[in-house]
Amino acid sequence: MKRILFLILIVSLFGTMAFANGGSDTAAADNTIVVGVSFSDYSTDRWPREAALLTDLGQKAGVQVITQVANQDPKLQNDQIENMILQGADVLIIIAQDGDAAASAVDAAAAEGIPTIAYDRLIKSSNLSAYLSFDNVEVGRAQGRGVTSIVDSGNFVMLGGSPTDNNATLFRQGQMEVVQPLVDSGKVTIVADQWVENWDPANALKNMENILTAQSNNVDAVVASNDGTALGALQAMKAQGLAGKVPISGQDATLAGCKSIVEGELTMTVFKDVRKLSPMAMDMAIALAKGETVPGLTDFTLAQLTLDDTLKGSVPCLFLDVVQVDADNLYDEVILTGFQPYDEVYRDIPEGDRPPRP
């Protein structure tokens, strides 16, 4: 539902406000669906790519897409979401910086009758219309398997993601399903267990430097929760001659991560095909804006999704499959499917050591 009086106020106050990736600072005509997309940040490798994809998908579907980025500031994100509501957004897609803080924005949107989709990161509100993500516990299991298939004993480091991202908790759950039995048997000792604020590679680098110093470099494996944190940790490991010798996991099949795998440093990544996630999110958003039922959703309680029994209510969810990727199947899963470019991934690999060009 469009809010003309609010629109007039916002245009007068924020007429010069710029929106990323082709957004507009005026709402569309009443017969055009307006989709507001709120990103936590663009420093995470995948988000700018998905912002462009969502914008393109919206344009092709004949809807107006407004995108904003909060630069890892939860309050700014909530303010930006409020502005999108005032501008007449019919539906919101939110990539939350903080799953707790963003709940108030979801609740405010629900009070206005505006549906919201939590995109890949859970927002802890039962007022969500949908939570669309990947099987995040399986991501963690894949990371645990990827590391322990190389080394299943000795001193392990656990590098979690951002403590404000519920996905990081679910990754850890899956990781420990694999690692904990080895701890219980006495084969593995977890010598460091740290979380990486904002998923920032620079923070992962600092954390790993401190861990290596404290352990006198006596580290046998690292379970890191995405490619960015893994590559940050690898900088510290490389300085100590450990890169390529100590297995380390990743996630997202980023260009830098895939390149590191073929160069023999990163052990594995988890391929989450966002080319499937973004179209599903846009289709969901348009259906919800029209008041239509979204097929394929299954209700999960917030307690199940967060491992926090104090949270009440449930959320309609759809989770996509993931693929464990290492040097053996990266070419088939990531290159042949066109997710990452052959020339960039194998750029520094001698011609004779490369697989055939697709």
Second form
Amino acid sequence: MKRILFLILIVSLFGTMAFANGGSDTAAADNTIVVGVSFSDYSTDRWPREAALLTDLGQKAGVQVITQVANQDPKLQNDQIENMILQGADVLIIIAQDGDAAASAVDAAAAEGIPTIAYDRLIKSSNLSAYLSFDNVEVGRAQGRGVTSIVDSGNFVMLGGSPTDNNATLFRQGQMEVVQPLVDSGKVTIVADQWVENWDPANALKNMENILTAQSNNVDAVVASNDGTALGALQAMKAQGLAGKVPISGQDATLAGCKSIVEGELTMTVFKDVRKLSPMAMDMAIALAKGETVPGLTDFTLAQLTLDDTLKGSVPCLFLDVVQVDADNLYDEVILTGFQPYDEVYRDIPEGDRPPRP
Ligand code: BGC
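How about the form predicted in complex with beta-D-glucopyranose (BGC), since we already have the form predicted alone?
Below: every chain and molecule of the assembly, starting with the one above.
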């Protein structure tokens, strides 16, 4: 509490100083723009990488970047955001743990005139200045296609992402666009339809163990929603001799995911080039902090973005393309583009069986 009072004092002091210097709305003493970046967690590989990217981009652009990570706790995330506002953040980039809970943080920031960008994951508030992400429905379609191009009949397991992440809903929407016609024609039976709490690989492992037990291992394909959860499920499948036999999808082109693909266990992943998303978000954050309008965004209704017709309002959005990756194009898409390192991905592949070193 003492710290908060101290911060309030500092913030109001700086506010007065900024005002005395000509009415700038930034709380930083020297008028440097402060960008607050709030992460849900660093458990999935991409987030620490993007934290480093965003910090580096901010430094190069001459702004101050404050990052916080909420360890998958939505309340802690909102507290941290409130704190960043007290520390003088001029603009916020949020990777929400819970798209519903974070809406109150966005609304509170908006009430103070602080713009917010929902980064990768939607926050269900029409007070967002922008939502920047990838084509998440296409991610799901790619996962569906990746699995059904190997097996298009029999017993399917649907393993969704975190139920508090709106992306998980969009991935599922895309997956079902591919899988539902096969269900309708009677070729596929969905024997388990589950969501993995917190996207945690350990939860995916448990889910898959239980599913395999319940189905007496009679599972023909697994539509999993990212590499982390797929690799968790693969551990359970491996224990039953099913790894490499039953197709399973992933997402993110993580190092471990790519390694598993070249070793013949994970069937596919979806490459989302976060090296493109981060600069867009930082440029946009800086423009918003300066009060500039940001071009290139298209309005989508919250109802469209969430499949929930009860939600009102719309959000300016931008979605980047994604690439479906399997053993055939991994080298071109992921290695040659420098997204994952050759030596690590092929570490356990005998020298003679590897593609040429780039
Ligand atoms: C992201 C995925 C990521 C998952 C778990 C999703 O919102 O879009 O890239 O694998 O969260 O962190």
